[in-house]
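Just the one chain here, the form predicted alone, laid out as structure tokens.
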Amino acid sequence: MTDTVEARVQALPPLRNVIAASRLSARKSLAQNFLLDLNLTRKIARAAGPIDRGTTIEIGPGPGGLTRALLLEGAAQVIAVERDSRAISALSDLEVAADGRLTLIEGDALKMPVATLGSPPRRLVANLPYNIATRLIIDWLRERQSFESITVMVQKEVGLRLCAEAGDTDYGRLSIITQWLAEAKLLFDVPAAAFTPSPKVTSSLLRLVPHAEPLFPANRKTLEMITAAAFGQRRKMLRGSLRKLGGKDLLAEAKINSTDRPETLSIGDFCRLSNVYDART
């Protein structure tokens, strides 16, 4: 066989064997759960994308499973952040074999600048800790500019709640601000049996392309508030649950009816308060 990149990251032991001599059982405080299945990494992989230029940035390699599929689908740079120093020893043959193709960064990602991580263009591609999934997609969205693609795995209902749409049971205000700033899509399901330990919920595999500009005019900080306000209160009407922003009034200078409920409002009715109340303030 040719001695490529490729070559010696098919030669490495299997990860089970990996594993087992880093000592590297999943931790769960870590929210750690491993994907082993090549194929399906290599699936994973395929779906983020063009990685073939720039850099791919991998938040929680563990074993390195899904870094291993970048790599055999030809990432021209993979960066990989993770916290557990037992995976950065276990990962150390994975970093000699890729030949400068991977770095290995020990650290965590809810405190790293992740969007300055490599050279451009810049993707996200990874199984994420389901305990801070959310946390870190909308804090890469606000650095959105600097990513042509985020492709992550998340609990299925947290991918629901990410890609609904108005008058869906899981729309709500992550659906708002996720859709404001990228379009959103789920691309397929894997079912609790592929991770290693299996966790109790189907996973779903997400992609997100940010928008050059946000659907709508809007300040961010007012929507959030605005969206929080309503869906805190979902099953009451608008007029209830806006009350102290402005309630009736707000809502009829937005030319929204007040007895509406907040699931049947648009992105673009949602921002229009938004300016409307900071237009008031």
Ligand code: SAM
Second form
Amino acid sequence: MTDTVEARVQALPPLRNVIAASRLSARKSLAQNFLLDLNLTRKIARAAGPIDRGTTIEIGPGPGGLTRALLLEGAAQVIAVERDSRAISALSDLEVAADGRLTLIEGDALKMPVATLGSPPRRLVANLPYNIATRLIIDWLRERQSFESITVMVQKEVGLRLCAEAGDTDYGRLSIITQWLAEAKLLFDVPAAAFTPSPKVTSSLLRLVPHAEPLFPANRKTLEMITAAAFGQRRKMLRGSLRKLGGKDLLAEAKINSTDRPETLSIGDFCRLSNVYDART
Ligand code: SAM
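Rather than the form predicted alone that you just supplied, could I have the structure of the form predicted in complex with the named molecule?
Zooming out: every chain and molecule, the one shown earlier first.
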């Protein structure tokens, strides 16, 4: 075999050995559920789109199953941000094998300027720590211009909420903000048994492709406030849940029936409501 990065990555010890040697027993506090099946992690890496250009940013590489897959699938440059110092040590052999194509950063992804890491085009790929997944995704969408795509493993329940359409039971504030800013799609489910240790839930791979411009003009803070108020009391009619924000008058001006419930309104309706609210205040 020639001495390519691919060959060197393939020659590394199995992930289970790496975990044992570096005492990387999974910690619940860091939402550590590892993927050790290289066929699956390669499928995730391929779903991320063309990674042979620019930078692939991985959050939470852990023992490196997905990181190996990204390199094997031809990622030009991987920057991996990991909070657990044990994982950073466990990844040192992979960093050597990657011959400059992998940069490890020890740190908290919630506090990291992820959108400016490496050079564009940037693609974000991760088997996310589920306890902070929604926060991370919403933060990244604030800087969506920085990313070509965001391809992440999340709890299926979270994925369904982000991708839900008006009328669906999962439709809510997160669906609206997410799809206002990006095209959201669930690619495939991954059963709990595919993870070590197994979480209690089914997971799904979610792909977000940011829109160049939000779907409709609106002020993000106002849209967040209106949707929070509307879905905070989702069984109430809008004239009740939006009473403090203008109630019936606001709804009439936005040409929305005051007896409607929030799950029947489209993203465009919510943007119109936000704009009318802003014009009135
Ligand atoms: N990518 C690995 C895999 O698929 O096997 C591990 C995925 S595991 C679900 C989540 C990873 O995120 C863990 O390695 C954990 O240590 C890391 N993590 C948790 N919180 C983090 C944070 N705030 N910043 C960066 N990494 C974090």
